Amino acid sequence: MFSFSEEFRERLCRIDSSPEFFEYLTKPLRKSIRVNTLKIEVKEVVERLSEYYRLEKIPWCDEGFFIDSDNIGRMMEYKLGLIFPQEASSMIPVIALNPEPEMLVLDMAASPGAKTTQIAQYMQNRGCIIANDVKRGRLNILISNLQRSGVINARITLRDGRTFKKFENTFDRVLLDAPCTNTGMIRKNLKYARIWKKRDVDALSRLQKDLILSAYRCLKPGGLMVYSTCSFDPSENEEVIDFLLSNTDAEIEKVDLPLKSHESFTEFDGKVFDKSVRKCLRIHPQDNNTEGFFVVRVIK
C-alpha cells in the first residue's frame, strides 16, 4: 500500500483529517467524458455508447457522463472528436466561466486543451479564444486536441501568462487554470504525492499571485474571470484569492452547482484571509467521488 511522506501527510491532515479523505485519495478514479456538441448531439452519443457501456450523468454538466471504460482513447467516438475524456470536476471551471458566442476569451494556461475545447463548444465556435501556454512542448497536444474536436475559433499563443497584463481591459472572459502542485490529482497518478515538496507550494503560490493579477488586469470591467487549481493547498487557493482581493477591486461570486463541497479556509499557516473567500468552491475527493478541485468566479 502506498504511504505518504510524513511531511506531506501532516500537511494533508491540516487540510482534511477525515478518514474518508485519505480513503478516497488512493481510491481508483471514475472515468468520465464530455460530449463535444460542436460535432454531435448529446442524445446521439448516449444512444451509441449505451449499447456497450454504462453511462451515468454528471449532475453539474449537461454534456458530461461517467463511463465504465478504461480505453476511452481507443474508442472511435474519441478519435472522431465526438467525445473528450475529461475528469468530472475539471468540467466545473468552464461551466462557472459561462463563455458565450462572439466573446473574446483568454485561456491563459490552456494545454492540453480539455477546457479550451469545452469553452469552444459553449461559444458554438463563434467569437475568439486565445489559447495560451508558456511551454512550447505542450502546444502540440493542445493543437491536436483542438483539431480533433473541430475547434475553429481558437488562436494559439506561446507566452508567459504574466505578460498579458499589458493588454489591459481587453477580454470578456479569462480562465486561469493555474499551474499547481496537482495534489487533487493523486487519485489519477500517485506521482503527485511522491514528488510533493513544500518549497514547490511556496514557489507556485508566488507564481499564481502574479498570474491572477495579470489575468484580472487584462479582463474588461464587468467581465468574469475564473481561477481554478487541482490542488488542495490553501497556499495555492484561498491565499491567492485573498491576495487578489487585497490588491484590486475584485468581487467574488459564489459558484452555484448541484454538488457537494467543503468550506473554504479563512485562515491557514497563521494567515487570515478576506471573508469573501467563503464563496470559493473547494472540492475534496470524497465530496462527489471525483478529483479534488478549487474554483472561484471573479467579477471585475
Contents of the next structure:
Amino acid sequence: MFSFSEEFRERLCRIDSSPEFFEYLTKPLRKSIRVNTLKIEVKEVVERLSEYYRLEKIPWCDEGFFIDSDNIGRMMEYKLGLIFPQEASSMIPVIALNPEPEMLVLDMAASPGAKTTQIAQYMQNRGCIIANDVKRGRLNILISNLQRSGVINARITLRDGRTFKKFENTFDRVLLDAPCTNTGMIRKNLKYARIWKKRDVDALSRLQKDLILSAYRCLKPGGLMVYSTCSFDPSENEEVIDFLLSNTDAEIEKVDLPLKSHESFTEFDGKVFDKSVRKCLRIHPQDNNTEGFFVVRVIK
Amino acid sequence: MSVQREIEELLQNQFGFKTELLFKEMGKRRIYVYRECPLDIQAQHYGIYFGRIEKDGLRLSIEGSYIVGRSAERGVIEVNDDVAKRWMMGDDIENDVKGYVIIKWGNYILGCGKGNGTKIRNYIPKDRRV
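Could I see the form predicted in complex with its partner chain next, after the form predicted alone?
All chains and molecules follow, beginning with the one already shown.
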C-alpha cells in the first residue's frame, strides 16, 4: 500500500479530508475513449465495439465512453484513428471551450494533443488551431496524434506560452491546460504523489499566473478562454483565477454540465479570493469516479 | 505543373474526387494536406501526411484514404469481415483490380493498396497493423 509523505498528506487533508477522497485517490482508473468524428460517426464505432466490449456513455461528452478494455492501443479503431484514449474528466475543458468551425483557436500547452484533436473535431477540421508547446521533445507525439486523428487545420508552434501576449486581441478561443503538479492524476500514476514538493506548487503557481495573463491578453474581446489543470491545489487553481480577476476585467462563467463537483475554495493559505471563483468547476476523484480536474470558463 | 494541380488531377482521375483542400510536397514526393491559417506565425509543422506520388499514380495514406474514401466515385473496394481482418494484419488480398484503390469495410476505411490484376498489395504501415 502506497503512503503519501507527511507534508503532502497534510496538504491534501486541507483540500479534502474525507475518507472517500483518499479511497478514490488510489483506486484504479476506469478506461475511456473519445470517438473521432473527423473520421466516423459515433454510432458506427459504438455498434462494432459493443460486440466485444462493455461501453458506458460519459454523461458530459457525446463522443466519450467508458470501456472495459486494457488494450485500447491494440484495437483496430485506435490504429485507424477512429478512437482516442482520453480520461473522462480531461474531456471537460474542450467542452467548456465550445470551439466552432472557422474560429481561430489557441491551445497554449497542447502536447500530447488529446484536447487539440478534440478541438479539431468540434471545429469539423475548419478554421485554425495554433497547437503550441514549449518543449521540442513533446512535439513529435503531438504531430503523431494529429496525424492519426486526421487533423488538417492545426499549426504546431514551439514557443513559451508567455510570448503569446504579443498577439493581443487575436484568438476567438484560448485553451490553457496549464502545466501543473498533476496531483489529480495520482490514480493514473502514483509517481505524481512521490515527486510532489511544495516548492513545485509555488513555482508552478507563479508560472500559471504569467501564462493566464498572456492567454487572456491574446483573447479577442468577447472571446472565451478555458483555464484547466489536473491538480487539486488551490494555489494552482482558485488563486490563479483570483490573480486574473484582480489584474484584468475578466469574467467567470459557470460551466454547467451533468456531473458532480466540489465547491471551490474562497480562501486558502491565508489568502482570500474573489467571490467569483465559486463559479469554477472543481472535480475530486470520488465525484464522478474520474481523475481530479479544475476547469474555469473565462469571458473577455 | 504545381503540386496542388497535380494532386487535384490525380484525385479526379483515380477516385473521381474533387477537393478544395491544400497540398504541399515535403520531399521524396511525399504529399501533405492542410488548410489555410489566417494567423501569420512561425510554425514548426503543419498538415498531415496525405500520400505519395508514385510513377503510376497517387498512393494514399490511411488519413488520405479517409479524406477521399467517403466521397470517392470510384477506386474503392469493399471487403468482407475475413478479408478486412487479414488486411489489417498486413496481408495482401486476392482481387482482380488494377491500380491504387481504397479498401473499405462497412463504414471503416482501411487505407490504400495497389492491385496488379490478381492481388492487392498491402500498404498499411507496420505500426498501424493489428
